[in-house]
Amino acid sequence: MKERAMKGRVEFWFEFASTYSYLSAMRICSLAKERSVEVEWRPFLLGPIFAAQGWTTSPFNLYPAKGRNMWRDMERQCATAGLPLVQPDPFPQISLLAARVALLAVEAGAGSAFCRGVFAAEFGEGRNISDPQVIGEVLAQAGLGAELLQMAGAPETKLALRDQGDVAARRGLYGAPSFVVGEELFWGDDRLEQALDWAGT
């Protein structure tokens, strides 16, 4: 049977250190398919955006009460979704390497598999995603070669990630996950369905 044509497209902006990006990454594919919406995976770093707001770390660390509630909320959300949850140590994780490799994985046509694998390793197993060995294992699971690890250190890859961050700032992104449909910005995992519905109309 011929597949339905895609109705629209949503840009999925995520940060690997973001807990709620984990929730969105693990469910966006099936939800988008139901609506015939194409997903563009857009990894970026929240650090520079937080720094511009005067934050030196995650707001969940800056405001302990908010952090405690977030982790409890994550427990509830993951239980409902049937997802494992392990709080990585340290939190937030250093996601620079994973984000650079993710850009290359997206170019190679395996962005979804790689990115979901990183999130699963980090929040499902509590592994350190700044460890090249962990990223190498995720690459293999996604059917990608280890050469992407070396390519992640190339000047053009570093520049591509910085450019990605500049685009995010120009779009007015201030957190992750964020979803962009045309000129519309939706923020937060709880806005995923709304963004997809908007794209599918």
The other form holds:
There are 2 protein chains.
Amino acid sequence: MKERAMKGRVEFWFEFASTYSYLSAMRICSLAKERSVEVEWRPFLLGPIFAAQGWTTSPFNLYPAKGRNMWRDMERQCATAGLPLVQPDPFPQISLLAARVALLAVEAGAGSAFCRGVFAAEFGEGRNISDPQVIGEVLAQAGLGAELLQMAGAPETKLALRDQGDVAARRGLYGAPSFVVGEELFWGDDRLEQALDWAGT
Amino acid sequence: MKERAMKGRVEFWFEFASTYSYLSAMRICSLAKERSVEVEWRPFLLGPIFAAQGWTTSPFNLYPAKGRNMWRDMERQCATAGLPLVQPDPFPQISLLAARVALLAVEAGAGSAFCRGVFAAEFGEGRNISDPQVIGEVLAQAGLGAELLQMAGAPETKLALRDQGDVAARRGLYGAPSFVVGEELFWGDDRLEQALDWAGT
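Other form of same protein, the form predicted together with another copy of the chain, not the form predicted on its own:
Now the complete complex, all chains and molecules, led by this one.
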């Protein structure tokens, strides 16, 4: 089968601990395909970016009224999208291991399957994504080998994730999900379609 | 002409200094009409709510990366909506006078015309909405008398705006625009259609 020529490309920046990243991760593939847009899966950690803003945890925990409404909004959005929603405990989840393995999965050409698997385990089933066994199961489902779990702890993987964070900061990212098309930055799941349209035209 | 029976009602909570409140103010009337939903215009001040979160000014000023992208996003949203956009200086504007007069305009049955006029002067023309002359011109365009400017300083108007802020806090509001339909809270211009749909069904 011949591949259709891709019209454009979007960088999809996401954080596994982020609720709205879950929404985008579960719908970006089909929306991008409709527009012949290629998706670069870009896992990164929000922790260092939040810390630079003086935040020690998720703003949804720091600001309880905002947090309450985020969960209600997520319920409504997930109901509309036909997605399950379970609040992981604790929230936010510690996403370091998942993000490191995701970099390797992207490199192995299975970024989309692995990352969606992590989000589904976390927000669809409420599982703990800092547990190597959970990540191991997601790897297997994505057709990837368990050796990626070992490689996640290697110095070059750790460095690659720190580099990813530096690129995120240089892009001006301050939250997740974010979408970058050329010089254009779009923030939030609500801008997914707009970003893809931008890339596709 | 016979009025169509209204299906539902939405409380539209907005802050004159808020960029995304501008977007909602300029499009809520037609969208609500399509759905036979009645709109209650609810001006309030975000200042006390932000202060309770430890913020001394707009989060768009406190977090520069967020602020930069907000202005770019506003450019894109306004271009799509066919709305002019001028950054008021200073930002955020001091919205106390406009909010007090707005309460009186709502009471006089011209809330929508007055409030849209204020937003158009501020974000469409970059005018200073803390200037009584600007508010006087908007009053005149909305068919309201200049005496509302005097009444804005009366103790009962000041109290009414503080009461409005208390109600906002009890509703769990933490930003603007917000939409309340019964017990349901929707935050942000991106949820305007969803809130109206909720009210209309």
